[in-house]
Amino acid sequence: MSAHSQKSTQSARLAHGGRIDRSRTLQFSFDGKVMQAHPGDTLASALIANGVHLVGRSFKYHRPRGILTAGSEEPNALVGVYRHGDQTPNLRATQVEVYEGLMAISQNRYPSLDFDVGAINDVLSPLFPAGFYYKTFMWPKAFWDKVYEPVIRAAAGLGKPPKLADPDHYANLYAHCDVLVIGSGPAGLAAALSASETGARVILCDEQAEMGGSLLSETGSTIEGLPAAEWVAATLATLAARDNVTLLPRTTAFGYFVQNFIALAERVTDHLAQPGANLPRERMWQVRAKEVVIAAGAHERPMVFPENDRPGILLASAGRTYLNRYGATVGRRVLVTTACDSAWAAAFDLADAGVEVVAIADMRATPPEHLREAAARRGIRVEAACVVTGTSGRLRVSKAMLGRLRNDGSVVSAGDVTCDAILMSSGWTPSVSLYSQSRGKVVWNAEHEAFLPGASVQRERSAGSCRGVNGLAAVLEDGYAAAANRQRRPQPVPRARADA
């Protein structure tokens, strides 16, 4: 029986939308259970589309863990993937691409993910304070070699190491370019366009399988009169047609060394069911660039509240990405808790897709009026000066307790809401890791309440959100300016517009 004729397992998949290839259906398994997905899915998006949020257990107390993000910053959804009869542990489900026959397993649980005997550690957690083992396991001394150490070693780690020799091969490649652009969001695409227009040799790399960054999840903005995703497609086609441009998707910049020497890791065949025998599994690019533009974007910060680690609690941008890029809904009844504007866009997109947004709890006393009006048009309840004070649910969140912030800083109960997902956002932190590797010093910016890149030590420029520039039009302009070549004036910056 073909996958097309089988009943769909994708209970949380929208009937339309997303950037996945709905003309083909793939089968994969997670912990032995066969599920369905589409080309373009990551393992994380496929699991969410199948209604699966519990994906692992925490290291020490074996607490239930779910998908938190949609990118490489994912801390929870670490899985093992079988390949050549052996498994590769601790891969992020948000980066593993689904292919026909993919076999993935959860980690750090026994005998199963739903029923893990190690969860007794959570019940006994008051007996296991931080550092308790330094004194506890020192007596009697003779027990260390034969009792304590073997047990501790057996319990350490998350995944199981491979048992067989690695049959894959790996490649190295040295390259030179005039401009290396790291990140293919709006700032990175603008920088690549600006630099390539002058005839400079440009390499544009991005860790995602599809270039475009946040623009691929954007529904309410236009650039040069085109929807954001269409502008991305047109821009990538323009860049691909230029002989002086090299596009490297699935490529992570992981090292910035002296004299603008950058190390890139390209995943070549991990996303293929049957990779060619002559293809390497990964390729390391060692690039010497005359100039580097870092367009690494920013990381969304979670809200801090008790029990904010339950499965079904995600970052707001992740919920929006799964909806708009993958056509998957993170829940049927969703609560949004935030301290900034961006999470409201996720709430609006979910509501427009038919998902019930039970409330937007904004800890600010006076959220912007235009956002409140947009919420009212969609029938979304808004609670200002409101925070989540706790959650409940065994293997997935089922209820959230709300609290009202008083002027004196105290919190009073504002009731409970039933929900099967919570999206949270307390703002954005610029990604400055590569800049710091270049030996640059970050500087605290009181206005942005974040550390931003300071003076460049090497021939490097940061652009867009990674240096605190916000707003689509401003980010595009900053990307163009960062890569503007003095030999020829770049073309006009594309005009961008965002709708609430």
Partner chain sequence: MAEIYTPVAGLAPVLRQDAVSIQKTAPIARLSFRGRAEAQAAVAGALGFALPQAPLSASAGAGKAALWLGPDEWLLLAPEAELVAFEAAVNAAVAGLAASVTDISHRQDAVLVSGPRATWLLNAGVPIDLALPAFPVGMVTRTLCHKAEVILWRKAEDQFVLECWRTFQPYVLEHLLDAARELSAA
Given for the second form:
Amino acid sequence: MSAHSQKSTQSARLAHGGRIDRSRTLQFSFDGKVMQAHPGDTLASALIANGVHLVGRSFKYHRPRGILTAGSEEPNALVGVYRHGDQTPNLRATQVEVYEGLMAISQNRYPSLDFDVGAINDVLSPLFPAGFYYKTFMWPKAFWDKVYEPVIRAAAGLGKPPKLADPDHYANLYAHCDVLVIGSGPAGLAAALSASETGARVILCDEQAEMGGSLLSETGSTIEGLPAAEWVAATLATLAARDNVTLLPRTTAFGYFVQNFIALAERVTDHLAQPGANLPRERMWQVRAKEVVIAAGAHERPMVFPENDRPGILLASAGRTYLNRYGATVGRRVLVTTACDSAWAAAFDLADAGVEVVAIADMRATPPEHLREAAARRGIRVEAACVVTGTSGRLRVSKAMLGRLRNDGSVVSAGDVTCDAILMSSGWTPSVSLYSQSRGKVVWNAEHEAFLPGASVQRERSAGSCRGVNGLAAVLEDGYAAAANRQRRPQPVPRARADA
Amino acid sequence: MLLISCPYCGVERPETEFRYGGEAHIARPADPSQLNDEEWAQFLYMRTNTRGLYAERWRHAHGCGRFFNAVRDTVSDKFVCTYKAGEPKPDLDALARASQEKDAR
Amino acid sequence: MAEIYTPVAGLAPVLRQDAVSIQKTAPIARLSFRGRAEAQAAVAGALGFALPQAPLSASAGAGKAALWLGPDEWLLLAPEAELVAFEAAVNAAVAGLAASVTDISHRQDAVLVSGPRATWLLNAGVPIDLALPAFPVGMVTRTLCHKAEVILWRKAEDQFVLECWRTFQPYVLEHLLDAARELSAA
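Structure of the form predicted together with the partner chain (previous: the form predicted on its own):
The complete assembly is shown below, putting the previous chain first.
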């Protein structure tokens, strides 16, 4: 079907911005509804650009679920994607890349996402405490085989398993290198630059299709005088030109084994509309690295408040990523609730793109002055010592109830705000999974209020926000230092300057 | 995958090239017929099974094929050293002390 | 110096692409030799050169080769036509000494894996580092390719001899061909 003659379905795609290829339009379908997207979209960003937030139902109570994040930590947007006539269940929409003709379906709902009879569980939830089934479904005995078990079995699980044999083949490759850098955000890119300068064999892997990590969502910062995204492109070009460097996007480092033996899973064809029959669908890299640099970044934490799980409620950095990387806005009236500085950047970017930010509710009694000033310049309402105490909106958030935190810790009502999206952030948790897999013990750091990597057990180092280093300049320096050949004269660190 | 250093080939190889051979330095009785059942069972089945540094036999099955010995920490699964068959058993206590000092530094 | 391994005349390559090719080699004489120091020295006479003593190394001369497989084990290679005479000469050389000489010419078969992606292709199943610094030209080792035991001998930057037991060769080749699929256009 011709894309040109179709009216655009992308009600939430902004006219400008994002790293998607706006010169081409793709068609994809979700639950049978055909929508439009652009090359570079994930299924999640495409759905958001089409104004779709409801993507699933929760496991037990079948509560409506929306996209929460923009990355691999997505807990809600689990979908099935068709390929070769059958569907693979439980894929994260935030990691599925859209191609022409992609067909995806939601899961765990009957008969439909909008009207799911399973939600009766939510209504009856007081009758379903944990373990309720230990004493139920026992009488009459004959009912177990004929009634209870089939019904429970049909209701169980999330996605449906595929029925056809898997037609794909999968490859394996043993690889050796001097330095394996895991993660291609600022710390990883700096580490890869540094490590490969002396000709050492370097492998740089990143789970995302595009390398650059958090720099791809950055607006205000410059590195060596270049906007962050441009520095990423230049750095990747430099790395790609070096024979001793192997770049592996779409490749997740998923296992840290003894003596720096790391397993990587490379997704080779899932993003291709017409994958060549000779290509393996995935490749497992079994890498033995002399040194490892873990630059895995940090995960943003949600704010905890009742009913914080409605569709339209996302992490603040996800809101920023959907805007800056994909040119899509999470809503038309966005509330930001936060306990830290970084969410304010999401609010500012949205406001600068013409989206109404109804308020920034900061839990802290005195948020930093420079942030309040920047908000005032944009005409954004700021509420200090303010939290969200509840929300409403069954299939999409429509209202947030605010509360004021008093000195004694009690909360009094501070009115309601109408909103169709909430961005939340209570801080960042360093990603220490791979470090922990290497058998290192994490250590509680009171200053960061986080567990950070402790002493190395293997020949590895963490760099950047995954070890609690924050601020772009410090992260770049940390990445560079993690891989620098200490015997040589130190090379100049890429100069970073961040606004706001 | 463990990397094991073969003292004959002089290189480290992945563990799939090797086969484990049990505790090292256990002399086969010169005259088995002189042993009673209990003593024979002791030779066949009883092993020190140390939690800590352990002297073991390994065979480079898919490499040079030779048996050799190794000292491995059964807690951390780290190889402390490997040595050729026929060489004397190292002083495990001294090795343990040395590696503790190295870790403490 | 005559090459010991030559592609089978008139037989199409198992695999031929720009990036990598696999060719079966013509039969040769193979002797498995094990012996102590005295026998090792004696064999030099039958070979025409001393056995290589450096681990994982090979020596060659006058159409023959000796590959170090273990501290007292070598694979001796010679042209097929010379098998009977060669085996007799080696046996004569070590007569009365502690040694074992076994004709394994028909136990093993070899292929030549050549091309710019030869290393890449072998690393689909061989778990060791085959980059030049770690595995230079002339290096030889017994190792694994997936689950089969093989002998790998690097003849040039872009060429390896891959020996394995005859009945395992279809398994090894099938895995290599499978890994090479993606190198050909869809």
